[in-house]
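Only one chain is shown below, in structure tokens, and it's the form predicted on its own.
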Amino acid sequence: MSEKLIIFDTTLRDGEQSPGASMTKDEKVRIAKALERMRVDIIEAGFPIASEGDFESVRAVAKAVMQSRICALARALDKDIDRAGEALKEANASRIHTFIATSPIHMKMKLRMEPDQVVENAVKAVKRALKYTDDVEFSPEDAGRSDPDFLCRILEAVIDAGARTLNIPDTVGYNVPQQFGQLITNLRERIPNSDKAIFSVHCHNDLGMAVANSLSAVLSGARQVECTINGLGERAGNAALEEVVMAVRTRQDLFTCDTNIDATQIVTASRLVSGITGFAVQPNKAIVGVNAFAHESGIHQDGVLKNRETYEIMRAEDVGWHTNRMVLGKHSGRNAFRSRLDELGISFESETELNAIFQRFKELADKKHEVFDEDIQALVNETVISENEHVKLISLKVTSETGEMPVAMMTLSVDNEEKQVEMSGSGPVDAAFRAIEEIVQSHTELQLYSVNNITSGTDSQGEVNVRLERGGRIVSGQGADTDIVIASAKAYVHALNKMILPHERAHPQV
């Protein structure tokens, strides 16, 4: 039988540390019921000592999730990890993930720390998680780049304070996999109570080998790898849930080990994050992407049609790609919404909201023949509102020739009260944002705006994906509508509601 490799997502912690793709609580708790569905094993949901709302979004996920364990990340302090513990008070199975950095560079830049201290604090940290959790992880931050004796030294420590899984991470992405999967090998085999723990990887995209890190610490003894649904995360991202599940399961002739996973819910996860956060994945991207399984090239259409090996590893229908679906119209009644809705994952605590949906989806399918997945994803999406809206798009009327300035007539609720305005612009997307802000006067920056087709046809809805700044602070918002500039509009308001939320986040990192 093979061991079993034990998946720890982050999405909902280092995921959410890309720039704009901040979530609420409501849309953690959805993303982390996504992931209990798909067998997740252990689900970071967030760092609770960053701010009031990573604390409630840690301990609302914690009564949410029943199946997978939930973890919460803590400094080697005393206050972040009395902090994480208080979260996971109500959690059926928690861990404490706690770490500090252990490279020369950052324990002298950063950390201003003495070796001998940085040991004291992480063996103190780790006794001060257990009285909280008997499931306590650690991680010396920057692995990659430490020093291996000063590595064994404090992984050793540690294992004897009661820390029974090591997280070895590349944090900066610096490592390549021969060199990572021979770092594992070499703690394994020098560190004397290695035995008494679980080794992990944390691997992050910088020079594109996050994923082939992993799978290289796997092949030397890990068996957990920390990774994101997309590879979403800092900077370039880290490896992908998606990936590593796939190339694991995949080869087989090379793993001794095997996850959990329920790989038939990786494109429905996918398609939730990517539409919460805002960032698309790329066609082409592996798994995924919309391309992952198809074929234009002559001769591979003629070898799939003979025997779908010739060019194909794996079936789509395995990671969720679905050929045979049931399309959705205006006639479709509400049972049949509701059957389509479990399928996908899709719950609702009231039948108020699903009435909302419900609602939504036949007002779509008035405008287009034929309603499909993604589109009922999407509506999802657009209908779970943040309970602290504060501006709203009540109406928009847009006027646009040949020759002629395009005209946005637009109506907003800002704190309930209606307000109108009319502006021109060198578009209409021009002209609607020009009225919004006109409206609005939020003084932010447009740093992103991009536009797809969520299914084909000319009738599809298209989605509009919106990124804004302001004094640093970056924002990301979505919205989806056959009209494509109302579906801009819808992106830019729901961008400025993120924006007026209070936001006082400290980095995990600092």
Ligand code: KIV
The other form holds:
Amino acid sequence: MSEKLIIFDTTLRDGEQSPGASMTKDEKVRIAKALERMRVDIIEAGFPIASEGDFESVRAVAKAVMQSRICALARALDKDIDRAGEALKEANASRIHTFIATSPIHMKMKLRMEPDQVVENAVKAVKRALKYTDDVEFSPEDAGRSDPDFLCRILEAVIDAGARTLNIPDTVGYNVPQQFGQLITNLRERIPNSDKAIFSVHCHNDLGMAVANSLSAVLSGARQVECTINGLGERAGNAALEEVVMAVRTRQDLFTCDTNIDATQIVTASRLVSGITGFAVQPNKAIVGVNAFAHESGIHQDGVLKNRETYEIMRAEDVGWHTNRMVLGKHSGRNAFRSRLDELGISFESETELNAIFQRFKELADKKHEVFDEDIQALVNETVISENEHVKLISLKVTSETGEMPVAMMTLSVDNEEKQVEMSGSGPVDAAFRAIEEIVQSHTELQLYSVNNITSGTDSQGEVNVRLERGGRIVSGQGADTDIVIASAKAYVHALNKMILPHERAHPQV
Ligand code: KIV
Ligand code: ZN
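Moving on from the form predicted on its own, kindly provide the form predicted in complex with the ligand as a structure.
First the chain shown before, then all remaining chains and molecules of the complex.
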């Protein structure tokens, strides 16, 4: 029987550190539930000391998830660890992940600490974390550029202090597979008490090798991989969960371990994360890109039709593509809608929320003959939970005609007060955005605007992604509608509502 490879998902923590990928508490809970359904072993829900909002998000995830262990990140500081312990109080199973940098450059330039002090702080942090949970993980940050002798010393000390998972991060994505695998082998061989801990890896993708490095480490005995859905994460991102899971599963001839992941949930989780964050998945992305299982050339198609294994190493349905694809329409009732939501892993805390979504589904079904899973997911993604909805789109009328400047007549509700303006623009979307700005005066800068059709056909909904920047802070918003100008206005308003939320928060690694 193969050994267990633990999947530690950090979409909600490292993934969220990606500029523009910030998520609200409710969005995090929805993603956490999707991860739980996928049978992720450990969910890193956030960095509680960062802000009140981060603390509340970790708490909410800890309360909502029963099957996966919930982890909170903490620097090797008393106040961080206490806050993490507090946020995890109601978790069914918890873990504190504490870290301190160990590379010469980080110790000297960032921490301004001597190596002895770093070891002392690491040991102290692990002991303090053990007061809150018996499951403590320790990371020597920037391990990929640390002195292996120093790594052996600090890791031996934290195991003695009680850490049971040792996570080796390639924080800056500098390592290459052969070297990184060798590092894991050396650490396991050289640390006298290494058999008391599970080795984990956390690889960044700056050189495009995060997944390769993680897999090399697994071949060297690492038994936990830290990863994110769609490879979201700082800079070039983290190792993509779906790639790690499917590589190990597909190559069972090479790996002596396997994960517990229900891979049929992968596509749903991928769509959920890209919908919420606005980080689109490139079409040729492994496993979750729309072209990942598409065959363009006639020769390939012919081969696949005769025997799919000629060109396919995995089955699309095994990762959740087109499984049980059921189309809903305007005659579909509440029960059919609710059970489709269940199958898509979407749940609502209250009947009021469900009713609101059902109402919007009915409106969409009136306009659009067939409502696909992608439409339902977009409907849910763009529904701003009312507590954060300071700005609401009430109505939009745009006139557009050849030879004339388009004009947008916009009505918004701002903190429950209706405001109306008329603005022209170089195009209908420009006019709509100017109208919103005229009312809200947010002084944000539009960094990105993109439109994609959610499904095929001209009756498809357009899904718009907007990224706004103000004072270095970046937020993204999504909107979907069969009318792309309305979808654009919804996306802009969605982003503005996120920009309005309080945002003073500390970054764990700065
Ligand atoms: O990349 C990194 O080193 C991290 C640590 C906090 C584990 O994210
Ligand atoms: Zn990281």
